[in-house]
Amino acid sequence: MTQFADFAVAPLTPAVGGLVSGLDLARPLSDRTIANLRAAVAERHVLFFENQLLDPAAQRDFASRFGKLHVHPVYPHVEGVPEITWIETRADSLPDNDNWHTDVTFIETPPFGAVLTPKHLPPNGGDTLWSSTVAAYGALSEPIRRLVDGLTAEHDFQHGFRRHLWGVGERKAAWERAVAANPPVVHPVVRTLDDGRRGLFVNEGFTSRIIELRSKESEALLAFLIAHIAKPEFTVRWRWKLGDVAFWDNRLSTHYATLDYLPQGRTMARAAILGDRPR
């Protein structure tokens, strides 16, 4: 258990996820608090929160005090909130999100973190999964680590959102507008940041190839690297309640939300902070 002067964060399991007591984050924050949380959810990579009650407003709120949200080009958002998007499974509408993924990779500065709390949940089911490319990262050879150190990879928004699901119908012309907004972007296949934390940063959902690979070799490392950052010892499991709240650190993590409810349905609303370039 860490104690910091306004809340605790008990650790779920060695390497990712924390369990926030002593908050509600309904109400105003200090610069304190948030600056511990900042600290906490960088250490934890996943902070949870129960028995919270956010609606989308307050949401947006407490999201952007960590920094400038991202609005979503294809996803619904909620009516006169923007940065809350709606990330909704139904039978007849199935999701993109039941793999390795880290959110919104295909930008410039992608982003720092995110909040994400639902809204309908099915009875039981579509738990979310998180893992640590830090960890993962540590536990690489050293051959390996000297491997993926130089190497850097391709993100593509079409590659996460596929023109035969996204670019039909009546997401078609918000599709076309989101491509030519986004062209695929450069990152590190490592990931630097300020304070000397280095983890993996390629992820199943937008990750389209290594620069400085062929094809095969790129095809197979990345498939390497995605399957090692899903092995169980990197990860927590969360089993959603309604009032649950998830703060992750967008920038050394990945997560998984598992499709094993249909024909039942889950809402989740998600707002984005944007970060910085990664290096």
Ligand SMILES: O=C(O)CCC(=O)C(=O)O
Second form
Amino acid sequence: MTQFADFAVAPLTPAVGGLVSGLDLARPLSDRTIANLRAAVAERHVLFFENQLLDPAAQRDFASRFGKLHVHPVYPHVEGVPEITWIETRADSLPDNDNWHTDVTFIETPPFGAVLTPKHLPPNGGDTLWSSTVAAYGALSEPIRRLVDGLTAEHDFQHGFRRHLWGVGERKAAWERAVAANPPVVHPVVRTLDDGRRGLFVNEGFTSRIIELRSKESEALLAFLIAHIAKPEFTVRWRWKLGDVAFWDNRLSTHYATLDYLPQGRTMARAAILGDRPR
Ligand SMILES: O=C(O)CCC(=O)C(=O)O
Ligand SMILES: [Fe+2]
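Switching forms now, from the form predicted on its own to the form predicted in complex with the named molecule, please provide the structure.
And the full complex, kicking off with our chain again.
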């Protein structure tokens, strides 16, 4: 348990996850609390809060204490609150997040973090998992670390939002605008934060290729790294209840929304906080 001035964080696994007690996120929080939450989320990668009452405006206000918010180019948003994205799954509207991804890495300054809360849950299932890419990087052998240290990778909106799923029907026009506005970007394969921590920065959602490698080499190495990041040792799994809030650091983590509840539906509300250019 780590005790801060006004809240405590209980680690959930050695690598990742912390359960926070002592905070009501709908109330005004001091600058010191925000600074402590920033430190705690950087260390634990994802923090969980229970018994919260966060309507979309309060969710936006809490998230915006950590930076400017991202407005998603293709996901729907809460009416009147464009910064809060609906992530809704129904039998006739399948999600894109049942894979190990880091949010919005297809832009030059991907989100620093995100705040997610459920609005409608299936009777069971629909858990979300997070992994620490710091732990994953640290567990690699020295020669593999040396290899990945020098590499860069392309991240592509179209890798995650495929034409055959998104570039059709009523979503086509918005998808085409998003493709035009989001050409592929290049990020380091190993990201370094200002505090010196390093972690893998590739994900199944958007990483399309490793620039310096031939295509078969790139496919093989990416498949290995993505499978490695998902090892249970580097992950935590959260079983949602209404009133829960997850706040994650998107810089050195990936996450996976389990799709095991169809034909039941599930609706989540998310704010994404813009970040720095990875280096
Ligand atoms: O629905 C979830 O559990 C996670 C959704 C997701 O990937 C996100 O909000 O970025
Ligand atoms: Fe996500």
